[in-house]
Structure formats: structure tokens, C-alpha cells
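Only one chain is given next, in C-alpha cells, and it is the form predicted on its own.
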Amino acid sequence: MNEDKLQVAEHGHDEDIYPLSRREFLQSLGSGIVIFFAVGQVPTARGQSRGKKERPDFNAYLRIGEDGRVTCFTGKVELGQGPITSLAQTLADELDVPLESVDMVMGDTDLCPFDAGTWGSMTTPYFGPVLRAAGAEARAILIGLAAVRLKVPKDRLAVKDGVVFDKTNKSQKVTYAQLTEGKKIQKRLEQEPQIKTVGQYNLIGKPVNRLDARKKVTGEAKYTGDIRIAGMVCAKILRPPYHGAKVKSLDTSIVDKIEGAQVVRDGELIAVLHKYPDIAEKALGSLQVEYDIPKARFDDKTVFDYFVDNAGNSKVTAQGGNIESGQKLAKYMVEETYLNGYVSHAPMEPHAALAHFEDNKLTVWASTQTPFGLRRDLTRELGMSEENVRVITPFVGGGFGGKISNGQAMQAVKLAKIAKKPVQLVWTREDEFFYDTFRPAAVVKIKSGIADSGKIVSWNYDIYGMGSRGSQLFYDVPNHRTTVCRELKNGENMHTVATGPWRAPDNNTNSFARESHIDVMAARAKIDPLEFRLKNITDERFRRVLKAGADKFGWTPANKTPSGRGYGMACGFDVNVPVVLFAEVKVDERTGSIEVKRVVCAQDLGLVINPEGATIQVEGCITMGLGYALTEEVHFQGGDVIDMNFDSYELPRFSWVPKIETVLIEADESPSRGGGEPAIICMGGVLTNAVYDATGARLFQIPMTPERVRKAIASRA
């Protein structure tokens, strides 16, 4: 594959590769070494495996061409998060290259081989080691062919930078690229070959500056919005005024005047259609179209008790001891009611999509965290074999779960077969606060139990709403129970507007609620809150990420409680992972506004693969969470959505942003972890613990806004 080719393939697909079949295009590759690999038996650091022992069908492939390039073709995507460097970082250390030398072709379907989907922080822990244990394949036949061509034995051979060298005569040497060139060799990765270990690594563990940064700053990086084909459209959604609402009557005859418009409908799915989409909008505005309003259950306001009010069945998701028991045991019964509303993913670039049809053939371009799973929905919607489907993800600008369901590309590739022509689909910001899922509105309730020793003995844990991920308790409790309800009594879903996974679905929300409540047995128990922790945790590596943070931000007990010195703590647990954040703020009581001066995040991600991008990654979850801990929240009105921009959704500041200060645990011999998502979770429950700290107002709900703040503080004790 020619440079200008490979350059293309990275991310900027254009019509000089997409016609070709992945089969077509393994043919055409001729000479150079390709590695087929899946996700199923997974190498870790040790070596050691971990899932099936039968081989499943690959779904990744690395291919050494004859000019020595190594292009790793995967179907993860990249969406901000780093992988294209990480997982190039990752392989060029297996295979002993430059990490110049390596290239990534992802979230291609007809290129790349089959993947699940980008997120949940598994590309690291699970798509990272298998990668490693394929580039040490590739190394070792490498090594077996060089053994051949120098007349060496293989256990006198080493590699540098692409070159593999006699140990004993460093001028007996062959590249890469001299092995491959005129051999075509195709193997698949059935055993686990010899991955490196601590000590042996030359890029893995060291910080690395990402590889799509000078694109993404200089406007070289192709979004899908930036893609352009021959006869393409631009689309305009006629957005609903309401959710659940249907369509009474629609009139198009000012929209038929103007030349060049087309009203396209499907159903509920209204759009008009243009070359220009300035000219789209305008005429959309020109639609006259009455609506079947439903009425509204509830409001932003009355949204929680509704939930409890009206709470189906509850099902149990943990438990152990008796809950009843343990309240015998206890001095202290505390019992708090924690509240957080909707909130919108708002990536920076809204969803998109690009559909065309030629021939028997589909290509979408689309802004998706899941290309092979849009290209099964796809399938199914179209009646069309997978074959003559094809998916290309180019750069996406952030998804945090709420590019998964694509929605936006489901619209696109209807207008497309309806208007015979290719159409560009790009939401307005209106439309994704509209269009897009919201992460799920929740209560939580707690009651809980104190000994006398500062021990928690019971801890009872009702959820409604969402899910149970991150109620999962690290803390040593003997008598628990966890439940969860997210229906109604009459079985009918909780929400009126569409939810989703939002970074760390439901962490967030359940760390915020028990973090705040051990603060406030802390209180209660008068104990200082590292302390009590500390006193609850019995899991040594959480004590050692706990006693990190503490010592990088510089906790020492307060003579009293509450401060006055704007102190917070909060850990949590996520995809592995355990996570403390420290914060200091600043609360101005008269306004109620809260400035964050400082957080400190400590977490265990075993071997850090790249340590900068581990820290950007807890500097980015750190500024996002400012959002849901301080100012966002989704109101509405039944299935009005009141917020539909950034003039009343108000998202984090540049001028917010606190000092941050990143403490990754050495862990070098245990497996890597995703950090994604873990140091997100404590933002809510460390900021609130914090304003508690400075002011003696607690808070239940979050977002805590000004109004909030005043109010909890015209009413502490």
C-alpha cells in the first residue's frame, strides 16, 4: 500500500479506496507480512490468558508492507480519546519499530474487521493486549525469516527500530521491509507468542504527544461534516416541537417554489432537502405543519417524585448479611434523599452522517462510536446483505456514549434512497438537544447504619431510575442491599424523552449520592472523612490509590467539621479501576457561585500505556464533570425540552478550570486499564462534599447552581 494511499486510509477515506471489498483489498496488498488477530483469547502483562480457549474469528490485522510501514487495521474508532496513539504506541514497541512507521486505519467496515463498539473504556484492556501479542507475532516471523537470510541462529537475533541484527556482528543485518519485500505471508495469531515485560519496553509507559494533534490544530482532520462527494444534498430535520408528537397536517407549496428544495418525508421523518444548506434552512422554515401534542406527566421540577411516586417493581442487583440486623447494630442511623436531572452529551461536533447510494452498494459516512453496528442496523432496515453496506468512520469530535445509537445516519440513508441522490445530514445544535439521548434523570435513596467503632454495619440503597453501575460498594459493609426500579407501575419506561449511556452511565449519579452520604456519616460519627474512609476500605490497592491522593493534595484533618476550608474527597470505582478526586473551592455565599481552585485525581490503571494521555484524559473527565457537578441540567416540560443551546445549557469555561494534579499508581506488572471514563465519576460528590466543607450547607441535587447554593445555605442548621 503507497504512502498517499495509507494517508488517505487513516481517516480521510476518499472514492480512490472505497469501492474495494475488504477481500478485494487483502488481495490487492501483494507482498508483505499480515497478521490476523482477535479479541478472545487476551495475553496479559504476565502472559497469562484470559477467556475462550477456542479461536474466534479475528477482529484486527496488522500488515508489514514491503516499504517497512506497519498499518494496524481495527474497527475502534477515534473519538478524541487517544487510541490512534496509544494503540500505535502499543505495536510499535512490540514489533521494535519507529513509532513514525506505524499507521491507523480504523472504523472502516469494509477495511477493517469486525468490532463491537468504542466505549466502555475497553479498547486499552481489551483490544490493547491482543494487539501487543500480535505484533510480537509479527516480530517473531520476522526474526525467523532474517535467522534464514543472515544464516544465523534466531536466539543470536535482535531488533531496533525496524532492523534485525546479528547480537554478535551488528553489521550482519536485514530490515523489515528488505524480509517482506517479495513474499506474501498471512498468518493468523493461534498462540500466544512472547509479549515483552517490565524492563523491556521501549515506547509502552512513555509519554507521548498525540499523533492526530498537528491535523485536529491546523484543520487538516476530516469530520464528516467535512466530507464532499459529487451530487451530494445537504438535509434539514423538521424537528417536532415535542417529543411523542405526530404530524396533523403538513402543507409544502411555499417550499415547492424555490428552486433547487425538496420535501422529503418518511413517516414521521420530515426534511428538505439542497445543495446549499443555508437554503435548506430557509426553506424549512417555510413548512407549515400542525402537531398532535401529548400531555406532560411531569416537568424538571416534579420529575423525582414522580419516579418514586409512581415506581414499579424493584429489582435486587446486591446484597449480603441482613439489612435489619445491621440496623440493630447500629448507634447512628443516617437517611438522605440524593437527587441529579437530565444532561446532554453536547459533543463539540453534533452528529452527522452521509449517505449515497450507487448501484447495489450503500456508503454512509458517519459520526458513530459503533460503524459495525450501524452497519447491522442498516442491514436490517434496508434488506441488504452486509456485503453491500459499507460503514467509514472518519475523526469524530467526541461521543461520550451518545454516538452509539446513530439516529442521524438512520435519517440520512432514508432521505438518501428516497431522494435518489447522496445527502449530508449534519444536526443542528438544536436538533441534538432534541434528537440525541439524555443521561437519565435519577433518585437515590439511602439509609445506613454507624457502630460505635466508626464501622458502617448496614447499607440500604434504592435506586430509581438508571442503572446500578458504580453502586457497587468498595467499602466493606457486611449487611447491604442494593435495588433498582426504572419502570412504572404500569410497566411503561420512567422517561418521556430518550436516555442513554452518558461517560460512565450511571457512575456519576450513584458516586455523587454515596460519597456524599459517607460524608455525611462522617460528619455525623464526627470523623474525619479520609479517616472514615480509610477505616471502611480494607482492599489494599483502593488504600493505596487513597493514601496517594491524600498525600499529592495535602489532606490533614480539620480541628472541626465543617472547615471553613472548602475540603472535599470523593472515591469511587469504574471499569476496573479505583479512583480518588480531592478538590478545594471557594464559595462566594452572597451569589452562591463556586470557584474551584484545585483537584487532585489518584487512580490505579495498571500499566499506563501512555502517561500523557492518561493525564489529558483526567484533565478532560475532570473539565467535563464542572459541567454535571455545577450547571448542567436538561429542563423541559413533558417532552418539551426547554434547553436547546448553549445560551441556557450552560457548559463548562476555559476560565473554570482548576489547577489539576494526576497521580497514576505504578502498577507496571498488572494488566492495563481504560481512563476513560473513572476520574469523571467523583466530580459531583467531591465538588459538593467540598462546598459542604466551606460553608456547612449540604446539598442533595445536583447540579449545584447558585440558586441552589443560596438556598441550601439560608437553610443549614
Second form
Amino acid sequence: MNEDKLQVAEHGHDEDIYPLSRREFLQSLGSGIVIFFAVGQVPTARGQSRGKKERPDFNAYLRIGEDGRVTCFTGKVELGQGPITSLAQTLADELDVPLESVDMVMGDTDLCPFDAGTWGSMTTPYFGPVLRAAGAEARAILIGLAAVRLKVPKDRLAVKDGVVFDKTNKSQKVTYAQLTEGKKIQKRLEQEPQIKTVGQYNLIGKPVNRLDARKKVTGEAKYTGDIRIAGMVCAKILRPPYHGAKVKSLDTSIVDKIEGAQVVRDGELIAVLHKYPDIAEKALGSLQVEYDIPKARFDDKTVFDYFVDNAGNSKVTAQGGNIESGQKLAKYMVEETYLNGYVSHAPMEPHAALAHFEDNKLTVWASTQTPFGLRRDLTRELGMSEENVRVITPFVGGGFGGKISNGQAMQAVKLAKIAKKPVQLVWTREDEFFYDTFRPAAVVKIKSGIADSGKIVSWNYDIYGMGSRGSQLFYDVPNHRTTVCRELKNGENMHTVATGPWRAPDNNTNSFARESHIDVMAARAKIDPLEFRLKNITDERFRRVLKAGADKFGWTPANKTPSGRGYGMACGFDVNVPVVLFAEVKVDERTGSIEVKRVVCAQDLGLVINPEGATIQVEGCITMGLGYALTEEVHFQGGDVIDMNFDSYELPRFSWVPKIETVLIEADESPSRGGGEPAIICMGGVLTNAVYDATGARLFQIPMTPERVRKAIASRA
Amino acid sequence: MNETISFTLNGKSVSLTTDSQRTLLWVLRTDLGLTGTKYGCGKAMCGACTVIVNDRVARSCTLPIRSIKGKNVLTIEGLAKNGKLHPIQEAFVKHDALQCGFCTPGMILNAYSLLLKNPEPTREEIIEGMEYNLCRCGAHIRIIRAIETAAQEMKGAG
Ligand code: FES
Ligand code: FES
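Having gone through the form predicted on its own, I am curious about the other one (the form predicted together with its partner chain); can you provide its structure?
Let us now look at the entire complex, which starts with that chain.
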């Protein structure tokens, strides 16, 4: 059974932990059909060439073995969003084999084709078509073989469940397994094969259960921290008290006396190694260390003013028409400032890595969203060649953008190199909060004008502290300008803590600001928020989504604003997906606490491979989005991160989850788009708008903590 | 202090000698090689490390190994019997009550203890009982549904 091989490749079981390199591996495959691709030159389902041109190496995308099992090799990793299932489903459909006969080997740099990383909902749109082409090609080859074997012309053949048969005489049949037996066919995909179209699908578009579910409910699924290899030790690192702190002195004498403990230092990286991670962690407390600590420039309250007051060069990222002449057309001008703090990724699985040097080869198991990026960083850092560095990605316990940077793996590798033995490093939860690349805090200033007609005629949009993703206007505004400022006057980066992409980078904050402002304008012009949006959006795809969402929610214009009903809406656009959210909230004016009762999400994902999976993604986004809208915010003082665990950094809980309804607009003829992110981007906007509708209090800063809500209520007009 | 500790683990007796202040979580994960019990916070705040001790739910990250002497410990690895999933596990699979799966063992065992105490919980009781187990992926709705289904199934079987 191929299952064993999958196990090894995915999880590295003790017995056979080092399978062969890709080249050796391909040679050793024995009989079967292997379809190669050169990534970047792949004809995709829609004729465009997508993907990275970085490595025009051949790569095996899929193999059909003598046992009839299909193995799919992909550089994508399974973070929880379900590509292990949706990709297998895609492939099984093109090949006409049962879903259960597909094995996925993911995120192993020796076995899998180059991939830029798993993020930004890119798996379905960019990888899916390539995989479908490979599946279709393999199927065509198999039909060719069957035609010879059965002596039947190809067009009389059909396939079901991996069995090719004569349509006119069903007893004339042969299985894929029989066809591949003794054959060794390796084919490079050169032209676009005929893929299936809507109506021919068996599995695509059908709900299926996750392929990894059984392993995950039994505890069998191996994550990086679960891997054990002979001779390995566990590391715990000494976390400095402050970002930018420098070690002044270190006394290891107490720890040196602990049996089996070893202190390892590489510059600022200090760790204790021990067979048991808990003992290593305890030993850290016995290190005597002094630091030089840099001065704080700002904290979580002053950060916003600091950015604006010290803003350096800005860049115009979009503009059209002329702002000034637009303003002249305006009947009302509306000017507001929106604030959003730092948030943490906080995946339930902390970053983990296991590094093992053997002879001149390095193998790293890592919880990462970017196995190939990690390999590149390692080869650079160590001066090793790519053939000698292998990254294996076991199951990953959530990423959300936080596992794109691989700090823990670099640390583990440095420690393993010095200690000369395999080192496993799992960050503690406190490490996780400290080293996380937070979603950046940001300020958005918007000044806009509305004409008598209710049309937005000018839009000036200035961003401080983050990028412009999600700021592109889907409202038709003739005169607009967007600027981005991410550096201080002295040219330095604004942030003193590490920042990075967080599920749909920048878009959460941009959508919160824009959609709040749209509602502020609608209220000013005394127009219903839905009507105001429809007045200003002409894109048909978008309007369809808006109307479908409004229908489902049962949106009706109120006779006054705020209506007291606690209804809100917000639109967004991410990775080519238009999305709209409607919500109903209840606010306790005395305590300032918000109960989200209901959220409706409508989005157009194009062709949906696994509707159940897409619905789950929406639920996940909305649930996770409750956090950044209501509670999640990293408190800090300069480089001192104050929130270190889940007591003060509050993640959404069971009792917070509203009734969630999802509308997927049917668009089977248009390409698939990723559903892993779009729904989350509207959560800030939809809830601030709903809170306004409930109370008349407008919050210009999220998260809407009870304290902020009470303050806004106290100062409402 | 090194001590010899004996207890029952997933129906089998085990005995080991180690520092008795170490927590059950790390003894399970390292000394005993059962990695289904996860570390998520180390401070009894997330529930990833949930196990069952003498039919009661426990957070193994803060449980010193000496306190389980002579007790009965059930981890996620011990829930399926002879390859047959427990109804709660079945229901989690059926309802896709997981994404990354990292919180899943803890969720399932917490649900197990919940149903032990209260075989016919209302939806509110499920929410209340699960409130202190965290899931970052947002699988909550499905988890509630899975527990409702499991309760039904188990009632039928019992
Ligand atoms: S690891 Fe024990 S509760 Fe979080
Ligand atoms: S499924 Fe990922 S944390 Fe719950």
C-alpha cells in the first residue's frame, strides 16, 4: 500500500525517516505513470501560465502506481483550510478514480514541486488548474493504453472509479492498476489537455468529508512537535524581555549542573537543550542574564499618533480624476480617522521545528506555510546547496500568515549545528506571542465628498503603518487618491515589533475603515446603507452578491438612522472575490458588551470545488473575525509585549459564535477562487456599523472592547 | 524528586520513574510517546492538553505526574476501540468539526466528559461545557453540531 510511503513522506516515521531524494525517488518509483510539469510553463486550465518562474525544473505532480493508487505531490501544505481534500477531490474527478484512492504528499521539498507558499487563498485558483491538467493528461494516457489493450477505439471508452470500459460492451474493461502494471511511463505535459467542464464533474462541487479527519480525531496526525527521531534533544529558548534587547552578561553555572542539560548560545540566541522539553524550560529560569534595553518610542495607545506625527515619505498607490475638483462637486464632505491595533496570529499549534544534520545533509521538519522559502533561507544562511537541504512539512496546526516567517526553524538549525545533534524546538505560548509577526497597527484617514445625487464624488484615502491591499475602490468614484506611508521621517520602519501578513493582509483594516466610512456617509446623506452602496457600485458581479446577501438577511430600509435594530452591512474584495456581510448585534449599553446574533455572508467564489469546505471556511473566517473586531489587540510598551497568553489576549469562544448563514453565488463557469480569507475582511466594518445602528455610537477604533463601546455611547451625539 | 509512578493509561498499566513534579502532558508526550495530547498554552487556558483522569476532565499541562498515581488516565489514543471510532470521533468526522485539528483531541475529550456527566445536553449546555476550549480555526459551530449528534448516537447505543 502506498499509505506507508505517504506516512513517511508526510510525517517521517521513525523506521524509515529518510526517504530518497526526488531524483532517486522517481527512479525508484518502478512501474506506473508519472506526469511531469515544469512549473511556470504549465498550460493551465484557462490557458494562462501561472505560478513561479523561479525553478523551471521538472517536477512530478502525480503518479498512478501499479496498485492503482494515485499519489499527488504538491508543495502546498495543509494548514487546516482543507487543500488535502479539495486538491485530491479535483484530481480524483479529472482521473475518474474514487477519492479514497488518492494520497497526498505535501510540503516536502525533496519530493514535491516548488511552490511559493500556502497563503492568501491561492491554492485553489492557481494550483487547482495545473493539477486538473495533469489529471486530465494522465487519464488520456490511460485511455490510450486501454484502447490498445482492449482493441477498442478511444472514443468508445469511458472511465468510472478507475476502470476503463467499452461504452457499448461494459464487460470489456480494464483497471488503471492493470494498465500501469509493468509500464514505466514518464510524460512531460506539453500542451493543454482536455479538462472536464461543468456537467461532467463527479466530485467537483460535491460536499465530501476531509481526508485527514480520521487521523486528526484519533491523535494519529503528526505535527512537527510530535516527531521523534533517534538522538534528538528538545530546546527551549531564552526569550529576551524586550524586542531589541541585547545580552550584557550571561551566567550559566546553575544550569550547567543540571544533569543532561546543555546551554547553547549563538549571539543573541540562547537556549537550553535537554531530552525533555519541560526540564529544558524549567532550566531557563536558572540562567542569570542581564540585558541592555532600548528606550520605548510608543505603546499600544500612543502608537497611532506616533505614526501620523512622525510619518515620512508616502507613496500614491492609486489615483484617478482630480480630488480638488471632486470636492467642489460635493454637497457634503465627510472626514474621519480609523484606528486598528496590532493583532496576533495565535495559531493553536505554536511554531515548531526539528533540525537534523547528517553527513552533509540537513533535514528540517517545520510547521511552516513556506517550506521552499525556508529551504532557500537555510541554504543562504548555511551556504549549503539546495540538494542538501530538505524541508518536510507535517500537518500544520494553523498558520493565518504567521507561519510564513520561519524564525523557529532558523533557531533550531543554529542550535542543532552547534550541539551536533538533532534539535527540536517548539515555541512556548509566550514565545509565540513575543516572536509573532503581528498584523501591523495602522491609521486610515479618509476625506470624502458626496454629491446631491448620493454619488461619491471624491475620495482621499491615506494609510499609515500598513499596505494598500484591500483599499482598491469597487465603488465608482471619479476622483480619488490613495497614499501609503510605512516609514518614519528618518526613513526607519514605523514598527518596533515584527509585523507580517495576517489572514488577508491589510484588507481587514482597509475594509473596516472604508466600510465604516461608507456608512458614515450614508447616514450623513440620509440614505439607507444598502441603497447607498448600490448607488455607488456598478459592477454586476458585485451587485449580484450584494443583492443575494441582502435577500438572505432580509434587509429592509429603516425609517430612521440609526434604526435601533442593530443591523449592519459591509462589503469587501479580496483575491478577486467580492464578498458582503450582514450582521445583527445586541449591545448592552451599561456594560458595553456586544452580542453578535447573526451573520450572513454572500460571496462569489467562481466554481466551488468543495461547497462544504467553502462553507466551513466562511464559518471559520467569521468566527475568527469576531476576535479582531471585539477583543483581540496586542498590548505593549515599546518592545515589551504585555499579552503573553490567552488570559489577556482573548480568542473567540463558543458562546460568541452567532448564527452564520452562507450564500455561495453560483458561478460554475468562472474560475475557482480561494475562500480561505474573503469573509474575514468585513468583520470589523459590519460589526461597527451594526453597533452604530443599535446604539447611535460610532466606533472609529477596533477592537470594540466594552470600554471603548461605553466611551462611544457616552459621547454620542 | 525522582519517584516511581504507576497508573493506568488507556486501559494498560504503566509505571515509570521520573521527577514527580513534571506534568502529565510532557510525560505523555515524551516519556510515553503519546503525542495526541497537545501543548497549546501550558497554563490551563486552552484545553489542547485535555485528558480524562478517573472519568473527569483534566488539563494535563498543569497536572503533576505524582497526582495521578494509581489513577485511570484516558488520552485521545485510547478512545477508539479496536480501530472503531468512538461515536464522538465519528461525529467530528461526519460534521467536519475540525480544520487544522490541533484543538481536536482536547475538544473530543472535553466533549467526552461532558456527555459522561450529562448525556442529553441542550445546545446551551454544550456551549457552556466547551467554552474554555479554544479553537483558532473557528470550527465551533461544527463542534457543537458534532456533539449534538454524538449525544443522540450514544443514547441510541446505551
Ligand atoms: S496546554 Fe494545557 S490548557 Fe493549554
Ligand atoms: S481546528 Fe484548528 S484550532 Fe481548532
